[in-house]
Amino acid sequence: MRVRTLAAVLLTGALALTACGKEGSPTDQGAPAGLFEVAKDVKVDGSPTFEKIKARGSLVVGVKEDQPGLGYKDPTTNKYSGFDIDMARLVSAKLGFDPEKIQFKTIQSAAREQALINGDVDYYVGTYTINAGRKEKVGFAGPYFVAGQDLLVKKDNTDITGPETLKGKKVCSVTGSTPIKKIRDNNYTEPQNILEFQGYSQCVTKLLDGEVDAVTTDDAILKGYAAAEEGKLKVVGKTFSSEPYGIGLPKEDKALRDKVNDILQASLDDGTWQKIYDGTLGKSGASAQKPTIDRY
């Protein structure tokens, strides 16, 4: 069996993204220079999280590191890039903190709520679907993007065209994610055919090696991998869920949640959101429908 590492998969993808006609790569994606001007004299009255950030002088932000176009960490430079990363930088700048000084912490899906509850991160930006169960534990600003669950298969696969064709097929996704729960709850395939890992890159490796038949998660994530492995993988069928991505925050900090919602709304209104999208996720072919902020 071929041994493939995350670095090999995504470094190969850096070349493939350009080859397939999409400008840029996981390592050169980003919003235009000067977009994240640091605001001055920012106040968020009643926010204990903001007070903690002020005392520290910089932000600690939870992210993903293996999702091309969204949250990707270059293994050679250790720099982060992608749509989620730039949204995190935007929020930092609008809160009055230099986005270049953010300490990014890679937090896997299953550990996101606990990281926020423990105060390990100030907020989390990493394909984090807003749902009722999670809102019992943490708060959400947004959504800042709406994706939909889909399937990634090998380029020559003709058997899988949607979730209804998964019976008897091995399907891989990430522990703690909403997509794997949907596959299991709807009995799309047998329990013994469901594989779970901590990162999507591990599932993609299994798919490339022929050990699973499909990887399932949000279409925005899958299109990034398909672009990074041009000619080897494809996204099939139509989306079969709605995945509103939110910025995870401490549950009781409504003041900060309202402030971040204000920041997101302003970015949608003044074109900043579109510029961030065009410089990152848009290069993978993901849809660009603007979300509607859901305040609560």
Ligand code: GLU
Given for the second form:
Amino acid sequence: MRVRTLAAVLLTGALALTACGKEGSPTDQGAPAGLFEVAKDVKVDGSPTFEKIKARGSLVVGVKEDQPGLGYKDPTTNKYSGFDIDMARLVSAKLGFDPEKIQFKTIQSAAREQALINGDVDYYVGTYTINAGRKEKVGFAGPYFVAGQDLLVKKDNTDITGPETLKGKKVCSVTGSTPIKKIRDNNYTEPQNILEFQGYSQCVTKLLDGEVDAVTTDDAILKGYAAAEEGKLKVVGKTFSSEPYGIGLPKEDKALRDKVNDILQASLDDGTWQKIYDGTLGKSGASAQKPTIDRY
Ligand code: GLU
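I would like to compare: after the form predicted alone, may I see the structure of the form predicted in complex with glutamic acid?
Next comes the full complex, and the chain you just saw is listed first.
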């Protein structure tokens, strides 16, 4: 898989693409199917979202599609894979619905809150940092993973070693994300040197083309791109934030939030979380630290 190719496909909307995924690459990973055994007779009393899912008989789940190892849609097979995708499948199975029934919907960072508020998705799993501002609009189960903001640069770059070395450099990130806010709020580089797109793969294309000096977002995301680009890019490796990933839910649906927290806790306790991690993020070398669920 080449991120540059992926970005081109996303930009042009072209469907045909030569297959280039290979065994063991971060694009074709997944947890063993047995992990998603479908629970029976599930009840989530007082959850309007669960009622909606039951009436529909299927789920609509918001995800990313251009983040290898986390949320990735193979352009040739249209199959989704990654840690976030498997977490979405796990939740579906434990709610009593065959993960095959999930309709994945790509929602970029800037559109997540509104998608949940509108009810366009039942829940959202896509590198979605839990924070106070977002909690005013949506609910979060989790965290199910904790990442940290980092920098992706060309393999041979030596002058970018952390955020304080970004002055005068062109930095790319995504609209509506926490990392772009951090770069702006701390004046790590000048406003005219900040480029923003809807998805990180577009930034990676700019980096490969030499049009920007660094891409910034969570280390887990950047490691997936570095692994996919086979020796062309590297992650600086000095994180400068904490990004606890939550499963986004409609704000008022506390019953579903509690239920999803139960599902996540059980997966941490019974080894399922570990198996999902090993089959996805673990392959690109992202942190293996288990999170602590934060119920509210
Ligand atoms: N975790 C960060 C955020 O939620 C960055 C990754 C993303 O944009 O999804 O803003």
